[in-house]
Amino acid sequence: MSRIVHAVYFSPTHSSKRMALLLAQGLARKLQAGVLPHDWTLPAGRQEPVSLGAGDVLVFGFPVYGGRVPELCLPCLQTLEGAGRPAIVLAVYGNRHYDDALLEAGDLLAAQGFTVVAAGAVIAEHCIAPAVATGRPDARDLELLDGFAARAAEAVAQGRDALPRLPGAHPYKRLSPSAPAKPATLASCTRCGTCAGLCPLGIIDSVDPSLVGEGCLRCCACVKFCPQGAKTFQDERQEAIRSWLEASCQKRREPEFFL
């Protein structure tokens, strides 16, 4: 059986999906392998097992939330069986910083028996503050990602087992307590159900999208993809975060890669 590159990603606003798949495809071209996507964004996808064969490769792509791996991914990661297989980590963040996310992801995969041969931190438009990193990833980002894929494929092909030194610290950055959050629904809502179908927690009512359950991640998928622009966050905390990001995080950051 031919080698498979498994592209595993959690991606509410689709940036992590796009870049994880591009990385996996770049690896597959160099390794003459196939690509198999595993989308952990929605509840049903997180129930699907990820089964890797001998010689397969794992790519794990995720958005950085508060400088960490999204907590929603942790139970899924604990179902993976590495058995020494190579893995590549790809953290996607909105031009502030990725803090301890790469280190945490590498630790989590190593704990499952993977050999983390490469890791990258790349930039995408910020989900809360779209005025930050607008248009990212751009052509330069994608060119750098393609080059990283080629170097990571070489590491896999050579069977390197020397782990890259990933930035971050132990203990990981402490997550701030999450304030309860719910997106507001404007009068322009047509009850099309788009937001309900995209919610990673499945907490938006498909019949009446103004009804939102507890546990919102503030991932902003419902805001970004509502065809009527009828979903929004109007709470003071969200506005304060957006204002701070727009004031403090405009200087362009570049992708970083570790092999």
Ligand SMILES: Cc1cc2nc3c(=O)[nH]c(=O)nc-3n(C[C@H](O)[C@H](O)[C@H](O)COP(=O)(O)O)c2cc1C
Second form
Amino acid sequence: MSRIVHAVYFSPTHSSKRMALLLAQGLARKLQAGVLPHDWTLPAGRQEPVSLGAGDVLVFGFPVYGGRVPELCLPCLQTLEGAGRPAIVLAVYGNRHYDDALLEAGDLLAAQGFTVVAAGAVIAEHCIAPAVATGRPDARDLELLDGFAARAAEAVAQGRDALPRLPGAHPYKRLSPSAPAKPATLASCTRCGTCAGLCPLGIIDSVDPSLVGEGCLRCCACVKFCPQGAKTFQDERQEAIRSWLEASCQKRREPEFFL
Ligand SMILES: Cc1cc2nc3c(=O)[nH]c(=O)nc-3n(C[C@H](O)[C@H](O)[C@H](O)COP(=O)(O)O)c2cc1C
Ligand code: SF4
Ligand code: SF4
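Form predicted in complex with the ligand, following the form predicted on its own:
What follows is the entire complex, opening with the chain shown before.
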């Protein structure tokens, strides 16, 4: 039976998707395996079961939110059956820090019966403050990710044991209660529907995209991909976070890999 590398990801602004797929492709090349993507970003994708065969490998890529794994991923992770299969964790973050996200993801996968053989924390443009980590991942980041894929493939091929520990602390960083949020829609909106189709929660009305329901994640997919630049966060909290990130998180951080 041929081996499959399953690339599972949640990725509203597509950085985690890009890096999880590159990692999965690098692994698959070395292991002479195929790649199967599982996109958990949209509600329909989160309904699709992930069925793993004997000898298959899991890559889990996600954006760090508040130093943690996005809560939306937890119910999906709980449907996975590890049965001792190897897993590789990839946390993608916006140059502030990943805090306890790697540890949490490793714990969650171990609880599902996976053997977490490798983990990485890599940097991408901050979706809330695009002036932070602008242009990341760059060529150097991608070269390092490729090297990590090769070393992770070796770990899989050698049937290595689970990593003894990942950085982070128990109890995990407390999630600060998020104030209700909603992006505003400017008059330049053409009602093209792009944002409605890309919202991970499906809370943007497809007929009148200025109508946004409750529970917004502030993921910024609607802001980033609106062709008119018509979706925007104008609330004080978002502005304060953006200013703080721009002032405090400009020093370049480097990818970290654990094997
Ligand atoms: C609600 C929220 C919380 C975030 N928290 C962090 C964080 O704790 N540390 C960090 O460095 N970046 C943080 N980010 C930035 C994202 O991790 C980063 O932009 C990531 O590349 C987004 O991934 P995506 O392109 O797959 O959506 C946060 C972004 C959002 C929307
Ligand atoms: S993507 Fe932009 S222009 Fe299109 S419906 Fe949404 S807000 Fe309007
Ligand atoms: S409405 Fe909120 S959750 Fe939906 S795409 Fe926009 S920022 Fe993300």
